[in-house]
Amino acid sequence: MAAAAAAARPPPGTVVRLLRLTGFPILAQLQIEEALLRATPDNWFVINDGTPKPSVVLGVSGKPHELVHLEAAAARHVPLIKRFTGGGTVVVDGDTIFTALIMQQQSLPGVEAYPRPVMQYTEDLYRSVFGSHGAFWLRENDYCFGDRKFGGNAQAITKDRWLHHTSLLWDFKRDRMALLQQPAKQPAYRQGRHHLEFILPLHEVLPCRRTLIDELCGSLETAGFVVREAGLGDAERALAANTLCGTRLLDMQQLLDGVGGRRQGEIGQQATAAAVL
């Protein structure tokens, strides 16, 4: 294990810049987050505390119908995201905490630039975050304590480059939650457990929120990083450089259509058969 962690460590001097966010719209982070990743040499973690307006952000190849109740969303005004990395649905708001590392390859030899070495990475940097405070793991490809999960991961991967980025649940409403349908697709650990069952808000195990962003900083030094501070105006250069997005805000209406059009179909089907029969 001990071998393995040097190997993980960056050549010295390696340097990652550091963007801090508070209250930033999600949508706009996810787009600029893609944009440091496709448009800029450099390593970054962005760090977000809270997103302003309440929203489902769904992974790429996410089916709303499948993960969302639609109409629900839509009688609550919360929007729908579909970003540009895998993963699961997830609803964010003010009490969410956002990450993203994002790493050219050779800044980590030691971590190849697959899913999974990239997450048990991940994982040994949160450590110092996380592992006083309980039974810290990553199970499949979230983080938890015990079998709680309070962190959600997802990653994009390209010819030189990776990102990871996590949603921290630092606390949660229980009718938002209550949007996301139970996903046919389960961590096995998961058990069949209903989102309230199954999550853990931060607030119930660490002390200060404040803290815990700090402490998330901090895990790049402890990594071997050197962290010079970045500002925002840094990450729109990259946004108005890119060419490629495909972080977007989805149509609702044309999602509601599209509900009320398979509806249909299915009563045709049933009428169909019910003549045949």
Contents of the next structure:
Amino acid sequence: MAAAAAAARPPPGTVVRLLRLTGFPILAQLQIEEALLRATPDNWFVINDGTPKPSVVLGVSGKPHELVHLEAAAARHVPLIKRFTGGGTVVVDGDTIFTALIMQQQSLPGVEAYPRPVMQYTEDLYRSVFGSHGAFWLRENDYCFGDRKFGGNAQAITKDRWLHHTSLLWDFKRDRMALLQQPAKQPAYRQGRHHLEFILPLHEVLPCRRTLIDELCGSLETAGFVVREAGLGDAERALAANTLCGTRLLDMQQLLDGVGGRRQGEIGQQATAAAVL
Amino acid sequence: MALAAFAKQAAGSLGLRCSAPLCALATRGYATVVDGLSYSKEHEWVKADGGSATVGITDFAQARQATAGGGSGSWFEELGDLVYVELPEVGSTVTAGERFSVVESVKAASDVISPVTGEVTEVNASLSDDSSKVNSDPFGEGWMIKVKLADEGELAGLMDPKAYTDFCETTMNDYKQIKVPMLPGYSTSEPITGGRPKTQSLQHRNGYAVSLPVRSAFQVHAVAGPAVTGSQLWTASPSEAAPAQVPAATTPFQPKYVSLDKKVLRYFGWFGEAVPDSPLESWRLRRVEVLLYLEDGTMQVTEPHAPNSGITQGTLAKRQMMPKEGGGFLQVADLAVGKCVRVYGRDMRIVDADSFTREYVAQRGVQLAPAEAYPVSPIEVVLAAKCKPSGLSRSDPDSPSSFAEALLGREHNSKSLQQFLQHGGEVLRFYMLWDNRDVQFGELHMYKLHFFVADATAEIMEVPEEPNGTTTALFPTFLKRGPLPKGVVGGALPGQGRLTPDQCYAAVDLRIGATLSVLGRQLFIYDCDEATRKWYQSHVGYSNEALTAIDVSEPKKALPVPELPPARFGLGIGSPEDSLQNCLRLVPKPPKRDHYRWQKLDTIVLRYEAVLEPGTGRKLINIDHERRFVVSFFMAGESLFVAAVLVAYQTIAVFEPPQPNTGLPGGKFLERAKVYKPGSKLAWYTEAEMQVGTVLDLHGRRFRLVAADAFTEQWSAAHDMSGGAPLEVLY
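Can you switch from the form predicted on its own and show the form predicted in complex with its partner chain instead?
Entire complex below, previous chain first.
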């Protein structure tokens, strides 16, 4: 099954519409991705080279107060965005490359619309890009060279369509990474390492950012798709047609207030416990 | 379905999340499909309870993941439980077929599709704290929402447990067998293993190129009939009988295309074609020839041309393997005299075969029936009835057509026609002369008489004077072809000039020695040609003596050659030859140029050594005896004297080589030019005079040629030096 998913080829003539963006705001990009997933029947590949404003993006189930140092984020005016896919929390900025592959299940008959087969397929897809630069593999759902992660990913699956998007770290700022707390759920291979030791910026391995983006776009043709360039207008039409939107900007003040309230509660609990004892 | 992947990788998870939900996963154990529930294709279950329903998700997909073995070992290392469930708010509306919840697992946010429509009355709030309940007890504590049904009829569209189980199995099977169209370009993920060799199909046997049937690794569907290759043809014997003569085993191998080359069996047949809308016939017989080429078993059907049929005839079916009704191809066994053969929907009856076919087939033990007659097609009957009802041909004097013509006024069997038919191409030729010299300005004229026996007409032509046939007469035809009257017949009034046959000369009137009176002239026949002699001997019966020619030749009088006027000084312009042309012709022509000399001899220069000779009225002084000259005689070529124009006449140049200490300067003595002979204004020195020892008188100076150079000696020995008298060239 895994081999079948990895080696799946689309029927000849299957079109993937390519949307190239540069410096597009991540919130708008995520909204567009959700719209393209839910409101269009086409296959898409969206690639965005950096986002202008550094942001923290949380998964659908992410709890901001557990994952992000909220005061620090507020102090540095880093917005928090909750996306519609699962997965963990990332800090993104202009040195992050985003890709999103939206596929109709019938376009890849060998790939079932479940996370595992999808990730196996995308691992094989990206292997054509990264494989020549190092020991590339998908380890515990992260894209790694060896034991260092360079890209995270997440999925959203609806009836017959799936979306798989990644954030590839070309480079990162250490102080921004420090906004993130150590998550409760960590992959085994992380082995308790600090974020900065566990993450690999791609510029240390790959020679050229432009080439990487071109190769990512070209990997679809290698995979057997017919790539057609699309424009932002098509995406915006989908945006207008979409009704369900799980992507939203979180209200920092509310979060801070919530944090404050929680603290109060904890102190109260501790006091009660102490009182009991 | 979106849920299906979840996590149920209970056992063996390498402990990354040591949390209670995981332990719950490990201890779970219950049936995949629970009775009493309705199931949707999206793998949700519905428990109907009056007007409300409880909705949750099934764990079918989880079980499938586990039993399918999961493939690689990587998912054992994975975390795979439900980590987050987002439920709608109480009071919100859910619609069948649309998302009502999102669950997260393995980094994937998956939509949960609602099977029913209604208002959410209650949600399972405990899932927000412990979402693993969905994994551990999907049908019990893992329920998600309770809905007040808007349309209870929707429940009828859901599956019962049995149907759902079947559905799950089908889904599983579907994923195993991925169907793609068996067309080029489509493929499954399995590559075709094994080699696909393409074996050689062309070989040489005994020096002949033969092709073998291709053995392919894949199933080849027969297109039309069995696949027939060249070497397999003609394997079927023409009939049940065994071949009478088996080819000897000692003969070397010869492929069919060599041994049976140019051997064609020919059968004759016919088919009838319906002719609609014709009052004369209802069907037309069409003859066919069926040709069967033995070398490859191909067949051809042609229709021989029938003139005036109006049908485009020719090839009806071009040479090919003729398909047979019911598959296969037509072979010799299918053709026999007296048998019907069906070719492309036409039934043809074979009535005959040519002798080669009969022999060939007889050699193989089949005896063809004797030839049958072609049926008579109705049109032939009709047409035969229409024309020639009497059966007599036109030439028969009793035939009705000649009678009809006579009725219409056409001359029947006229004498002239008979004469024409009998003596059509016969022409008698006589040679005649008319001596008119006794009259002033009269001449002797020679004529030819052509007498056409067919219609007793004659024409008289003027005999050419030149031996090469050109005539100098202005009007070669003396008398146009027509009847030759014996005497003058005619009058001024119309109708008086009509000639009757007895008034004209006939063939019997013409004899050698006879004098014809033609238009008042007396023409004397003195000769005829051989064919005429034969004709007369055979038709009229003249003897040889009567046909001998009469000699009328006269001694040729020599024409006086006109004397040319003495050329004293000439005109002073141009050359004397040019001026002479005015004496020869009224309109002078330029003197003829000797082209041979001009082209061939213009490089020939004869050089002689010369000394001075005393002449009349010219004495030599002392120094003259010492002088030596080089006389160059040019056979043709450029002459500077005539402005660098190529000339075709002989020129002479004299040069005196300077001798030291003589006081004589030497140099050019006489410029190259034509030198006329002394006393003549027309003759100039030619190569005839160029010999060692002759004396040339060049403009009063006399030179005696004493020696010649080597080239001159060789050339003059090899070539004719007689030249040609210049005068003759001029004329």
